[in-house]
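What follows is one chain in structure tokens, specifically the form predicted alone.
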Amino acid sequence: MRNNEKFTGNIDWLSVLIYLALVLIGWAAIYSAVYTEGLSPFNTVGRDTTVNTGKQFQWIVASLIIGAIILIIDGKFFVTFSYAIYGIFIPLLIGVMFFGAISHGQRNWIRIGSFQMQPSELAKFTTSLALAKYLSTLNIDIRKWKDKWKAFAIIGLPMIIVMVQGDAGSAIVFVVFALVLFREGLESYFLIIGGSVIFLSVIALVTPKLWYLWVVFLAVAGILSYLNFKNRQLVYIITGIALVASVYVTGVNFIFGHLKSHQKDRINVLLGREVEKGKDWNIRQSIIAIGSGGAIGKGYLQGTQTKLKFVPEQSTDFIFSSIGEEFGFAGSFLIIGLFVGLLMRLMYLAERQRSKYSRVYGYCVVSILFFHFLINIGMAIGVAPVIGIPLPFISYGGSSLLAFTLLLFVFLRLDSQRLEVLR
């Protein structure tokens, strides 16, 4: 049994302090985003839970309590029950599609009275546990195809369920687990294939006539085949790649044509295409709000874009625009600095683990936080698609705050026991 001094000494308190700083900044930003004359944060803390600040405060308290409980649970618990937690959660994800509450046109919420939660946020945590458990199992080698497919299945199952629920943004997040697989030895040609898929997807969407691409692919394949005509195997490979590329860009255009109108608008806005008036309102107003902040901002509670509600979802998806307007470049730089500092710290912690389970889980946490951080801020400044994912620890939302807290504090608990054998 550990004494308290040894216990507290092993926790990485720097990560905890950064976490607390981000959570408090987030709560202050949420209050600013919903602020109206006469609204006091102290009145909303314990009494008016219909206001976002009151709801978020309750979630912050709950998350801190849960985080503290995690820090006193033996890390072996999470190692032992990783598959069980994942296995229990998959039926819950499926069930919510049939019995869940509807919000923003999607049936993916659990609602009991005034309490509601989005299971897709917690799915990232349970998938991290299961993936870490699988990759740390003896004789598992991610370079073997039979082991690859099982890892892909662990990631893909919840991803597909969340996609079917209609939450494409949360589903896309699961792709970032590929970074963990690369860290554990996944071959580099998967990275090349992934990069090629992204490149082909972009040129398929920006090229005005699809047959232009077919001509280019066939011409390049013809030239390369002529230069290597003596090597028949290489010629077959080149021809096959050209045909696959042609079929793929055709498929991209077909899928794009069958997307929902709001999904098409988000892609068109990102590509700089003309859209109907008002379709790019969110991004334009977000960019205006951030730009108007200047070097040091307009001051707390003084943001005109924020106060006049020009930016929709300004306490959730676009909360970074509120921070940029009121605190300017200095405040934005502070937020980015805190996130970068946290990510670098967690990478350091992951690399020092003796347990493969802890290392893999640590990189799952880093990858998820990095993706959310990168895309959310990219959304706010107009360089990433608007896919509706929160800024970790800062955006309003109890489900996301709880999920990120679980992700982080479980890893900190595992790190505190890095000198022990965790199996």
Second form
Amino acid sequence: MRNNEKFTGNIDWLSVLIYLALVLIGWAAIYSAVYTEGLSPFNTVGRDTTVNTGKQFQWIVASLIIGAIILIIDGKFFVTFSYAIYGIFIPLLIGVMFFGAISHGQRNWIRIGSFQMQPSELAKFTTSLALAKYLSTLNIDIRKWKDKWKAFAIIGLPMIIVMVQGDAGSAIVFVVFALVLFREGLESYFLIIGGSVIFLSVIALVTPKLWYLWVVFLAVAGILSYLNFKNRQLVYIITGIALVASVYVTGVNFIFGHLKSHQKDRINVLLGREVEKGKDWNIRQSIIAIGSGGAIGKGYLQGTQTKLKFVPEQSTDFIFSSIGEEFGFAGSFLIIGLFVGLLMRLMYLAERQRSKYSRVYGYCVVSILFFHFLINIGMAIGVAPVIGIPLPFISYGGSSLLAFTLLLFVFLRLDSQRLEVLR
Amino acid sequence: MNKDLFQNRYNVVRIIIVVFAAIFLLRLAYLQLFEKKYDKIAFDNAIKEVEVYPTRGLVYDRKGELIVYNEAIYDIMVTPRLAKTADSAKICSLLKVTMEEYSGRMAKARQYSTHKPSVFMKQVSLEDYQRFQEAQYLFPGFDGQVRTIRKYPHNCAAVILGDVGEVDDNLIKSSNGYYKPGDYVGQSGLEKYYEKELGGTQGKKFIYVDVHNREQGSFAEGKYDTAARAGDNLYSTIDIKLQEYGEQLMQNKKGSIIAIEPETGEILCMVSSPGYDPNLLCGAIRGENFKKLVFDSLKPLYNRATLATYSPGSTFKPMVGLIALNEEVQGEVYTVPCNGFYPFAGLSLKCSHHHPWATNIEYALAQSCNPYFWQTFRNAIENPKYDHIQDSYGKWSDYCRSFGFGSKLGVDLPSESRGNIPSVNYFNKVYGEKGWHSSTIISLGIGQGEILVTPIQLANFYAAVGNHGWYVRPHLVKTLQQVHEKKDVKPEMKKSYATIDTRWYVPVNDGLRQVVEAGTATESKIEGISLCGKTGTVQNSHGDHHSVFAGFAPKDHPKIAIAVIVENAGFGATFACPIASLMVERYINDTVADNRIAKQQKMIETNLLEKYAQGKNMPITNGHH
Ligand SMILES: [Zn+2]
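Please give the corresponding structure for the form predicted together with its partner chain, as opposed to the form predicted alone shown earlier.
Starting with the chain above, the whole complex follows.
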């Protein structure tokens, strides 16, 4: 059959290879994190909540099967049922808040037999489908406010539900869809304003005295106004921006002053400030683990920081520190290289799509993977806030592995059908 | 134009990703390639240096009988933070504590630390400990710890053996980190004096510990570990059977017995009474008992045999005789008329009892005639050979010092008194250079006055007299068995010679023999043993006289020299002499003859404690002021 030849021929095997490499590295890293002498990597004995590599292996096999199935299913299925899948998923997401199983202190799990699964992991996938469907609709222009709001709503609805479930980390991930909108034409000032807000927030928190900032803002505005004194409209705008910035930093400073102490500590840790002993324990131990890895690491299964449990959550949120400790800068470089390689490859694939749906979906995949990569590794090396989200394909956990596999392979399937017209 | 804009945005997103990846790589390069401190921090986190404690040396008596050993005790430790899921009901029934006690102990442990182990229950029995171990998997956070404490199976010789207790802050500071709080060291007696030998040397091992401070195996297969060096075993000179017997004879009396083997200087027994059971100062009960003993008015912790000083009284007369003979101011045959009174420098000094005139030194010793020795002392001090009393008395005191009087003998115990032989300077100071004469210091002639001796100095003197002029420094340990090096070390022992010519011991020792045979101590004759010695009834300003006897036996090649002091017990012949003779008999014959059992019983049963209680504030150190 002609279809079958095309099936293997059109799959982007490079992406699949990087995917497999990351999954296997993850499995090995998890084994190292929980290693005790004589432990089999296929061991599945143990309570449900404990990390074990045998179970992760089962998840890997399950993911590969699901990936294969997706590559067989016609990509049109996802295009056609995008809204339907998104629509069915919203009540499911709400439902688990009331009827779901409790695990890790949160009632947002579905339990089937001995396996449990977090639907919020899948929400990113369903949102990607819906967003791709919407933006690829004829006559939709993201630069128009009426269309913009609808796009925001598609992203915001699951985000708010996940937030209400108490999983703030997973909710924040939805912010990254802004990158997709940007690619599809969202005005640059959204990115500029977004960047400015982050920049101003940081300087508002690190400044020793608030009025220093007021003085600087007004001085800059004054100089710029003087240089452009002929263009009255521009002077108004400059002055307005300076005033807004001053008010904003004052507000941030005020809010920080009224935060609860544990929230303050998190921000202080992030800013590299001294906090009460023990509050920044996790980050410090992770940095020690990575730093002590040196150029080539302590060797596989030789990491003391992870093996002796100094680094907490070492097989999930802090899996990168285990790799950094045992394989050093070389290992860290490899992981970052694989991720950047995958992201670049996926973007290249996205850009070559004829179908706008496929391109938007591709950017959704890139953005989600990028955000997880950014926060998870950034947290482990102490340059990003402490948000407990997994490192795609590597961290322990079935839900996230299945969700990321689904996310990626649907795009690979769409890409393999790029010569057909998908709508 | 639209197409171009999209192309541009593709690049913007790519640049964003590359910039963040670059930031990560720079940060990682800093952490992993340039900053070197994390290596050490990770090492300090995971690898702990642990002391390996050596086993403390054992102590044997001179016949090889074990008199100090180590006993294992079992503590149950708890780390509160890990113990949340422990089966508390089960552990309560196992250790026989109530639920309230359990929470109390837990609260106390939590107060110390939630993540570090501390003692949950001290010194559980071996059976309880074994049952605990079998079920330990049910008690996460609980762990057993084996420690050792000292055991003294004979319940005696406490002041000799001493005790072991927690190291104090001063020693911790001065030890350069060797000792840590909670370590145990000898606090008194042999345990303290031989701390270095008994204590051995701590070893070190490097182990992995996890975040909960639990041991996770050895670092680098123990490559950097050093083994502990076990403490040496001590072979003591003590005859523990004789020691027990001596303590029995001295029970309910204050005083001491010290016996020495003259040929070797080995101390056969050292009794300080009242004593205490050394086991009272072991393990958990130590603190409380120590307080009680410190505040006991009879001062059981005080070693009277080496620390208390007394006037030697009549037991000093052989010394006075030997000096006069050696200076040749009088011969072996020399008469002092004694009608009970001794006319001297206008004074009339009284002899203690009526007896025929002493015409030689033997008889004078046998009768313990005071006028005879006053005269003898006076002859030595007024020796025409010397121009000044400073010279003659200086010579006289040097003789005394050559027997070990007036300075520490160097017994292998942490502390010892000097006693006192007054110096020429001392008398010059008190009376002025021209202000003192033989009559001023005449009481020295009969062992009273400023002269003070310790019981061990007295016994040592009689050992030297028995040896005809030499002694070996008295000591308590004859062999150090270095378990680690598998060799025995004997401390070097040298003879010290007194400055009296050997020929003068013949008449003096004949006299000392006569004391027991026909003199003041005839009641203490022992069938078949030629006991020599001298009784003493020592005046002191605190109540009744002390009863003293010092001597040696047999007369030729003596096997034992002995000094006995029973405080405030009256005449030397009534208590000290019979006790000494029983000790000598027991040591030489290994048993006491049937016809002397009654005497033995009388000594054992005599209780002077009530008498002491009546005479209040009697200090242990006696002498003239
Ligand atoms: Zn007389």
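Between two forms, the rigid core is defined as the largest C-alpha subset superposing within 1.5 Å. Keep in mind the model is a prediction, meaning the values are calculated, not measured. Residue numbers count along the first chain shown, from 1.
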| item | value |
| --- | --- |
| Large Cα move at Val235 between the two forms, threshold 2 Å, rigid core | yes |
| Leu213 C-alpha shift between the two forms of 2 Å or more, rigid core reference | yes |
| Residue shift check between the two forms, rigid core fit, Ile142 Cα at least 2 Å | no |
| Rigid core superposed, the C-alpha shift at Ile198 between the two forms in Å | 2.3 |
